[in-house]
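What follows is one chain in structure tokens, specifically the form predicted on its own.
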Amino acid sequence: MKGYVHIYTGNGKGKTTAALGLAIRAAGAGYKVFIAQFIKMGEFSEIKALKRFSDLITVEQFGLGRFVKGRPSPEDIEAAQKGLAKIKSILSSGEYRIVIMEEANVAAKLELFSVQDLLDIISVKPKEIELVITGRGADPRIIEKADLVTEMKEIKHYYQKGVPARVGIEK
């Protein structure tokens, strides 16, 4: 079966949710899934839930769990670079059928790694592996290389009324 490149981007809610839904669907079919979370660090609700599928879904975090403003720190860059190296290793191992790079578009936009690094990942992806890249601000070159691109468009959000992120819904 041929694997494709998916991009979930845009300012609307649902990019991570879509990727995690695909991971659960794949696990239900018996496929192994690797999820690399860039920028993020911590025990989010989805991490706790996915531990129940630990025989099929592996999650690793390659971030320091903070917003990167301005120039990223060497530590932020190092964490993201470790994630890229891990993804390359995972892709060449053949162990996983689905590979998800969560917030990788944002990591590239913040220059934790380059857009070219992401393009290189896409170009070395074995044909049978499904690759999912999430995050706002997908570069046009990434969009061009992808097979499926979904843009989540915010129409209305309760954040605008001051509602904070809620456990089990947004975090």
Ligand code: ATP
Contents of the next structure:
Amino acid sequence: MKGYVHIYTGNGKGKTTAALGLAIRAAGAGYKVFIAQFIKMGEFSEIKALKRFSDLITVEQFGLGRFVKGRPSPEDIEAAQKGLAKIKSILSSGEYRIVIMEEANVAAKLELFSVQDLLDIISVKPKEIELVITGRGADPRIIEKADLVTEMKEIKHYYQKGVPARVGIEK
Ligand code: ATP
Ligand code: MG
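The structure above corresponds to the form predicted on its own; please provide the structure of the form predicted in complex with the named molecule.
To see the whole picture, the full complex is given below, headed by that same chain.
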């Protein structure tokens, strides 16, 4: 079966949860899923939940868990580069049917790796693998190469009223 390239972007809520939903659905079909979380670090509720599916879903984090402001540090870049290398080896291993690069759009925007690095991943992807890239601000060059692009459009978000990310709902 042919695999496609998905992008979940935009300012509204739902990018990460859409990717996680797809991971659960794929696992239900018996597919193996690899999730790389860029930028982020920490035992978010989804990481805890996905441990129940550890035979099929693998999650690895390649961020330092701090918001990268201005120029990223060498450690931020190193962590993201590690993730990129891991994704390449995961793609070539053929072990996983679904590969998710969480917040990779943001990592590219912060120049933890280049847009060209992401384009290279898309072009080396074996044709049967489904690749999902999430995060706000997807680069137009990535959008052009993708097969499916969904923009989560913020109509309203309680974040604007000062509601912080809540355990079990946003993290
Ligand atoms: P979810 O993980 O709930 O599916 P998402 O992946 O679409 O959401 P991100 O862009 O990853 O959302 O946002 C991470 C966090 O940033 C949110 O949990 C929220 O606390 C915060 N945030 C700030 N501004 C916004 C906004 N306009 N919309 C959504 N989240 C926002
Ligand atoms: Mg997210």
